[in-house]
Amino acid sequence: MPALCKPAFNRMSAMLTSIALMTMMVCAVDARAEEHDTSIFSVSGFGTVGFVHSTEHQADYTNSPWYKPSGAGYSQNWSGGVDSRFALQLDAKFTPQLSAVVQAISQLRYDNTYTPSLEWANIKYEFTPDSSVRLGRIVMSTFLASDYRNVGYAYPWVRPPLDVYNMMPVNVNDGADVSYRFHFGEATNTIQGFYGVDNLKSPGTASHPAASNNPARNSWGVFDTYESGPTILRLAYQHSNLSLDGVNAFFDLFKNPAFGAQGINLANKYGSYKVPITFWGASASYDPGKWFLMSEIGQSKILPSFMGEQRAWYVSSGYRTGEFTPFVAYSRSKKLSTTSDPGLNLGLVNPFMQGYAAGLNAGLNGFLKPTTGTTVTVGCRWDIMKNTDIKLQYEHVTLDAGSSGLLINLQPGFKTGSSFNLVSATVDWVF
């Protein structure tokens, strides 16, 4: 087996092992339900097996730069860890008002394994057919495809446009949400509010090799969704207090006594200790059946930390002809805040520490560089049989001047502001 293929093969083998274990667990639950002659439980699931190739070999492309340690490009010529996943879901209907859901998903994680984790785990009580409350782990409805973002079969692309969908790192809530649906003739308007916490896990860095805990506290938000026939309109707002432990480990280096007050000021300015992060977004979709048109725009604000303020949007359309759905998309992201800082004044630093200080300044501006650009996408979905599709997708990514985009694991030979191509192929299914 070629050396470049071994990491992907080993990771896919690990995921298949996880799939087998999850399947046996759910089958045991389902068998117990049948043994007691009850129908309160139902089991479903979904999966994707996919590979992506990047022409940028000095960095990794991934669909989740916040949480995944590797991807396509530098680490692997063809990566199966970007899009491949498998999930099983157990639903329970205890009474007409009381229900519960548990969903376990196996996909590439921060620790480079496919260990299953809980994506959904909550109980729901419906006061009326139009009002309900949920308690537990809930995926937040930030974007049009948030509720089914991991279900590749549910949308036309290989993956939702990442310029928009990676703007908000906090997308799961451990807490409560309430919703109420209004009716206007055949149209409905659903207002949903939530409050809770989360603890994100991200891969280690050079300055902080251990995996990082990134607690999000006091998370709250409101989502408003209007639906009328083929039209969906959505407004979203959410807020969290976020800390990025791995990033803070780097900025704490500026607190070295040798740098005095200027170092402490920089650490406090750009560190992310309980920094407020806010997001607003607007979405629209029109899908009469034969074709579709959708667009989303969002703006995130994480000040005064290094991440700053950013805006992104996309527009996408496709046409269904028989089993085939060719589609196109265009996305754009732009950073709205400062992207450089002079850092430590080397003239005020002891000569023996100036080299170290210069390295910290370079690292600081590495964090501050923009992560923006444009992506042009063309592809086709082929529904080969019931509940199964094959997708092929080509993307051309052009980075802004000085930008590294959403790439990770940047190597010394990487050039900011460059462009690269992506080729993706996936098989999606639901059951």
The other form holds:
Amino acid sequence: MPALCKPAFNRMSAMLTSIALMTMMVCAVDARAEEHDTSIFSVSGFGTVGFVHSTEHQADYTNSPWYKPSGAGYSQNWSGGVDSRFALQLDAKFTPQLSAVVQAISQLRYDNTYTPSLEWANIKYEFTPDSSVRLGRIVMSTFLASDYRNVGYAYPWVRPPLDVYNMMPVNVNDGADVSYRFHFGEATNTIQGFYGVDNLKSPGTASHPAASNNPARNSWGVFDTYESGPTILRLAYQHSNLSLDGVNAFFDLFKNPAFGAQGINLANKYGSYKVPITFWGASASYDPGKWFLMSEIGQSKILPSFMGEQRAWYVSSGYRTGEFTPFVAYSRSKKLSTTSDPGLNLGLVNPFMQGYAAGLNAGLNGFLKPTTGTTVTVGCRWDIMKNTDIKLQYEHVTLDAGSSGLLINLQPGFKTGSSFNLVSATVDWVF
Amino acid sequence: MKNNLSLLNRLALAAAGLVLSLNCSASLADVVAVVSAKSAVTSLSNEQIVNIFMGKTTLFPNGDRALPIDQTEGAASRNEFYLLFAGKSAAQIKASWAKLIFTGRGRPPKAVLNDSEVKRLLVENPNAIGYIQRNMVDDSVKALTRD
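Just the form predicted on its own so far, so send over the form predicted together with its partner chain.
Once more the chain from above appears, this time first in line as the rest of the complex follows.
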């Protein structure tokens, strides 16, 4: 994207936000009072209250290791911050062609608060019922359930398989997307393309205590979804240039003139300075009603950076009997690129700086550790009453050798490559 | 003699059971998709009907615009319709809509309270399609055959 457009997008987001919040306040009452099909506005929402327990007490388990500050295991025995959330959505349909959607969500975020943030805020224009353009904030549909990953009621598990769903650090886009659906008999094929920018905030770290920005620029992608009766097939490709400012604060230390060219080379090789991300994914789902079988695979390449190249897949199935849907899932992630580096050659470093350089090397290898492993999941969803479900889920996570998995807040007693169990209980609802 | 009687009893029970189960499936099959008597549409497949109600298409196969008239949650015919035509429970239909609503991809169709309301709207709009109990079908609407 040309540099000139960026402020325009930011301004647009801010404008959309204020318009949306104003209309929400003014019209929420009206929308409730009127018939939903005759009013311009409609209000809906969803929520989850959930608690998860981890047997790994030397680190925190979370559903969002990039963006959440704590979780279950070390910080809390049973954590409510992993799955609990509440969202309110306002839809406006101004004309048959022009509509808008705003969704605010309250969940644990980088600053350890539940301050609501805007998850969706866009206006949509439908040229025909099968073709549309949207402007504003749009959640990326990287995987099948990515754009409704917060809506627990919409899927069988407590949370989508994280080995797969967490492989992309970029998941929201401020920009534009176009969508075109064609029909082949009773089947449809929808092709969607997007372009834009994003900046998600992450919690502070030891080397960068303040919350940090993670600007993603030049994001674009294409998703193609084929649906025929119970079958969904999907292909995804996307790209971004990502900078993790908090992490880069550490890699900047390698650029100390005392380390010369080898320091700069290491910083550029493993830092994340506008690093290009390329991702492809494929999904298949078969759901005739009584049971389901689905599988997704993705591969990300974030090079040159410490994140490197990673592949992940899962397969999941469930059977519906009355109000109960017992399910199983198996997921696997694997880091394909290097997981260690000798770092700075201490022989070329001034003796006074060697201790410091050895510390940086240790830090570098901490970043290069894989975050991969396998997860076996068994659980059950119970549709206990209208618009409400209860889920119980057990997971056994086995980390790869040297891996710290998706865990955060690693304590000195934490051992990489370990295995641990998770138990989760949630209530999901929609209204 | 005693044995014969008990055999007869068992046969009677089995027959009653069979009748019950037939009744059961007959009552399930008694929801029909209907269009206005003025509509050109005469038959649709299950999948075409489900596609219209689930927002996957806005057109009948003949190219006419399709306006689905749903029934509100809890209406007698609603659960029967989705179970019979889509093989899905009320909760599954709600979950499918949750995926579309909370991603800004669509809103559920207009929903009315009961079969009579559906018929009233069908009379007003030749593009409308709904579902009602077969015994509610009269001259004002046309039951679609499923091919």
